[in-house]
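Presented as structure tokens, the chain that follows is alone, the form predicted on its own.
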Amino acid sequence: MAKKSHFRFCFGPWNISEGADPYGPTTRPAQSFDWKLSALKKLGFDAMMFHDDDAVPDIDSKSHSQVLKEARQLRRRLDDAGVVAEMVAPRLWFSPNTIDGAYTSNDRKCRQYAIDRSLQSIDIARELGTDILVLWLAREGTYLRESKSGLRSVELLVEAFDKMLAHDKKIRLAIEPKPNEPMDHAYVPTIGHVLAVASQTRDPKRTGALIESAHCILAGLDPADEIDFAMSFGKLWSVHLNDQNGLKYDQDKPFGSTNLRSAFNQVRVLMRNGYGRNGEFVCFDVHPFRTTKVEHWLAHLDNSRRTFLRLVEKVQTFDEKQAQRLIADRDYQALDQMVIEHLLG
């Protein structure tokens, strides 16, 4: 019999998005903040991801205190809903400010910009009672091997996140890597380039990471290896778990939509290195399909958390007292067909 499982659950209002892509227009239409958290309400989530700009619209055109006056009312609303905010993200890659970059542009008022709006979302974030600031680096890069330094690039990065430290005392940075689009290259593509540069900070401590399941695949790695290295360190503070279907555009696909054994072994190391127990969140970074219709809009949510589920029962139930023996026999031909037996079911 299966055990109940501890883990809570969470998207973001980007989660439910309207089937734009690069080549065509919008297939849904959109939906206001209100909606979007009655829909999270209704399919019985837990929290909810912001980025600044989700959390306070049109962000740079308001005042400090008009953006944290915002933020309060936010928090409000959540705690009515009996919804917590897991983490806040800047929003610095749709800005014109952040076209050559954001932490690492060749533009210092660039730069200062960026750092400004990232120590205003950990103001956010403190409003709204999240200690995390997710960083997806998303501009961090070049296009162009000669336009920037790699090493100086680096630098500009902890010193970037040196001042968010500094900024407060309780807040962690929770790197998001990814190898690339929109940039050609990134600085920081893997988890392992995130742990490096964590390092390297005024507070390695309160430096760690987040894995997105399709970032990894994108780079060619396994994400169930990428979540054992990272909580190795003890670093993993959130998961956007999704699919992908090879070394393409980011297809935030529902997860287990492409591949259900890897989806298996990243529930399964998630389960043996005990995330969750801590107050970690999984979280769905997953789109739906462009030709979903508006009535079947949130199924993509809903049906990533039963497969979730479901693979948190094949864990629970997969034989691994016979998985040690014929690991001890080296016998990893029956183990692998053990693997598919028992997802097969």
Ligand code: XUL
Contents of the next structure:
Amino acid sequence: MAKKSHFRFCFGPWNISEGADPYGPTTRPAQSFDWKLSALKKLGFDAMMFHDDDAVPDIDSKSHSQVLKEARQLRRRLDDAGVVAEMVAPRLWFSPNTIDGAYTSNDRKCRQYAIDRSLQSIDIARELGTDILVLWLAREGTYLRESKSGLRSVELLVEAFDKMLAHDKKIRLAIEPKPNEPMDHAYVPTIGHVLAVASQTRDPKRTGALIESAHCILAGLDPADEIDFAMSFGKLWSVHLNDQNGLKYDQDKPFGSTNLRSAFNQVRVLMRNGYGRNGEFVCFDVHPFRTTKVEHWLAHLDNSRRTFLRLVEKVQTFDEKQAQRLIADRDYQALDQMVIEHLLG
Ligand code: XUL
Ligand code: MN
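I would like to compare: after the form predicted on its own, may I see the structure of the form predicted in complex with the ligand?
Now the complete complex, all chains and molecules, led by this one.
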């Protein structure tokens, strides 16, 4: 019998998506925010993550005071539902101002837009009661390398992070690295890059990381190793667990869908390092397959959580003593088979 797990779970409104891809339109009608919030509760999740314009729709057409008023209204709806806001993330990849990047745009006015929008996101986070600002650096990179200077781009990123850290003494920046898509090459592709940039900011203690499984796989790296690396610096403040079938477009498959053993190892390192003990949430950045019918619309979220909890049991029942004996004997062939049979069993 599995011991009760301490983990708390989270997803974002965009994870109940409508099925559009670059080659075709939506396959499911859009659902209201209230429907998504009640779905989250029904599935037994505890928190929701927000882009700034998930929290306040049409954000660019509204005044700062109107944005904050709507954020406060959202906070009341979340409080009534007993749901926590896990993070806020400025969506810096949709606007005409972020076509050539946000903080690293070649246009000074566009860089200022990105910073203003990020500072406003911090104000929204404060209203929603979270101290985490997630920064997925979507367009901070290039389609062709000759168009920007990598060194200057790092300076611009550090300057932007410094302004955010100065804006609010409590906010923590959780940078979500990804090596490509939409860009050919991104400037902060891995956790190592995140921590290196964090060390240059005015407050490295408040600059850390969010790891997404699929993004690690796209970088050719093992998500469990990336988790271990970030946690060895005390820098893992959120995770986006999902799965990815090799070096393709970003797939955001259900957790464990492609590689169950990798998912087991991710859960194992999270447990071994005490993830969640300081209030961190397990977030799933997963999408339904385009083929999904409306009546099965939430299954990818429910299934990701089920798989995670089954793997918690698998970690708890893994024979660590036997594993240690095999390691001492350098019998990695037997260790390999032991893991396989444990997962099959
Ligand atoms: C993009 C991605 C985003 C971030 C939040 O690949 O993962 O959804 O998680 O902005
Ligand atoms: Mn993500």
